[in-house]
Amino acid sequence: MTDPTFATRPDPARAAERDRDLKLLLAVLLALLGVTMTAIYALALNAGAAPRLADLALARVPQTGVDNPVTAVLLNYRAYDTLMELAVLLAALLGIWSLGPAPAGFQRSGPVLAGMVSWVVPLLIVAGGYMLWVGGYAPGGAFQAGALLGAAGVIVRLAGDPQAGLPGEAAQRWLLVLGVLVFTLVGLGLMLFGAGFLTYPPKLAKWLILLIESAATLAIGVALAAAYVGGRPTATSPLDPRPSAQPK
């Protein structure tokens, strides 16, 4: 009597062609977008009349407020891309905070490493700071001045405080919202006064993106710093010496 699965078992010879088969088609198709972005290429290199994107950026910097063209970038240019960066980063630190209390803190320093974090936490506020101004006319900005801050407040935690250096929750909750609140308030008071959304006027520009970039660091040191303790805000001071502030 005939095996009624044997006419669904697969053929070797049969499976090893069609995979055969598909490595070739694949190949082919490679080949083929190979060709396509090549042809692409060398008829935008041969089409030089057309004015390039970063030409035309850096010719418009001047207009902006700033001297980097990074910062051109990402504070007038892009400004609504920046702004939702920051909106993103805040939902992401939500999201960290919804899935409960931070862990307990690490074992707190020993004189030799408070002595070091006493004299790095300073240096990197300091830096974060210059970073900061710099970015006006130099590589620097909120994001680096923020990651300085952030960084900072990693040491602390190291260190042995259980709140990294933070304030309490109430206070972090307003320093996470100060970078898209300014942002938005300011792209709003320019609508009010006849300009578009976060279109600066050539007047204010370097003040307005002072601002916003002052405000956005700070929101960035911040959610950095409470990402890295890894949950909501406890009640726990950061000086309690109790074993509940010591790791289980």
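Numbering follows the first chain given and starts at 1. Basically, rigid core = biggest C-alpha set you can superpose within 1.5 Å across the two forms. None of these values were measured; they are calculated from a predicted model. What changes on going to the form predicted in complex with the partner chain:
Superposition of the core reveals a Cα shift of 2 Å or more for G34 between the two forms.
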Given for the second form:
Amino acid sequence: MTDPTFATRPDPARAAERDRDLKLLLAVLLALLGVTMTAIYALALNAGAAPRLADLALARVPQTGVDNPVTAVLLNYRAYDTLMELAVLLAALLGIWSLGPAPAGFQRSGPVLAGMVSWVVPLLIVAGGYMLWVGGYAPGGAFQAGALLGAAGVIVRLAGDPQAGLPGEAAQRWLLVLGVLVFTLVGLGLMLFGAGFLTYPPKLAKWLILLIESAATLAIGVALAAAYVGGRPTATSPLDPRPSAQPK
Amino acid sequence: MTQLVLLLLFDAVLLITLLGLALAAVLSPEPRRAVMLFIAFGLWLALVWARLHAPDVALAEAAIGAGLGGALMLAAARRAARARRQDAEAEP
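Switch from the form predicted on its own to the form predicted in complex with the partner chain and give that structure.
All chains and molecules follow, beginning with the one already shown.
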């Protein structure tokens, strides 16, 4: 072995012994973790009906601008978390892009699949819009809507478009940062008007949340579809030799 | 009473299948097979969330966890297999 940590211990018997000790230690630690978690679970079960944060949060839902408690938590009470989630998604896509240019796409679909795609993709886009709107008062919201848009992109790429139906690289970059950008601008704007960062005034809350969610939906959809493409877009390069970039 | 027992039975089947799918996905040696089992696991988990009266989480799990995550992992498995094949060709 060339590993320097093992170079000082050439004896295989001692290495095996150490290996066994490590496994034993791991088992003991895991057992302790299991006991602790069971104890916490039992404590939580027996805690009874003490006053909890949920009651307070539910009572204030009418002031958040939305009727769906889940959306209220995601975009009002804990808007910071959602902003960070969008930033994480953006960082993940930057990681994928840093791996290199996108691999070549699939072969062009035949007429049957192309016909199905031309039905399913508009349906997915409409369903995404519905999901975004319905999130205000029923299960739904920006992430689910964005996932539907991303699924439309995956289908378009599977059907033969190497760019998954996305626009050129410059437009893609703007769409990708749109979620974080609008979110942050709304937060900073609210700070200018005296409220805290992302503390919406109740009268405007609904429209601000809808604005943020619309931008987030677009950004999430583009990010997921671009992640499926799996690399930096290359279609904007005039030197691109891919055959599908040429007109038939 | 029978309704309660039936529901309990349904929940038990849900949970046991979920654990079985999770174990099968983790223990599967072949990446492609593991990803397919993971997608099945995600869809099953969406059912469990719906049973727990959490439709928001169920929707997100089905759309993002099973659907898009599965598609991304299938693409990654395909690329990994291609890279392995190229390495094997370059070796001898």
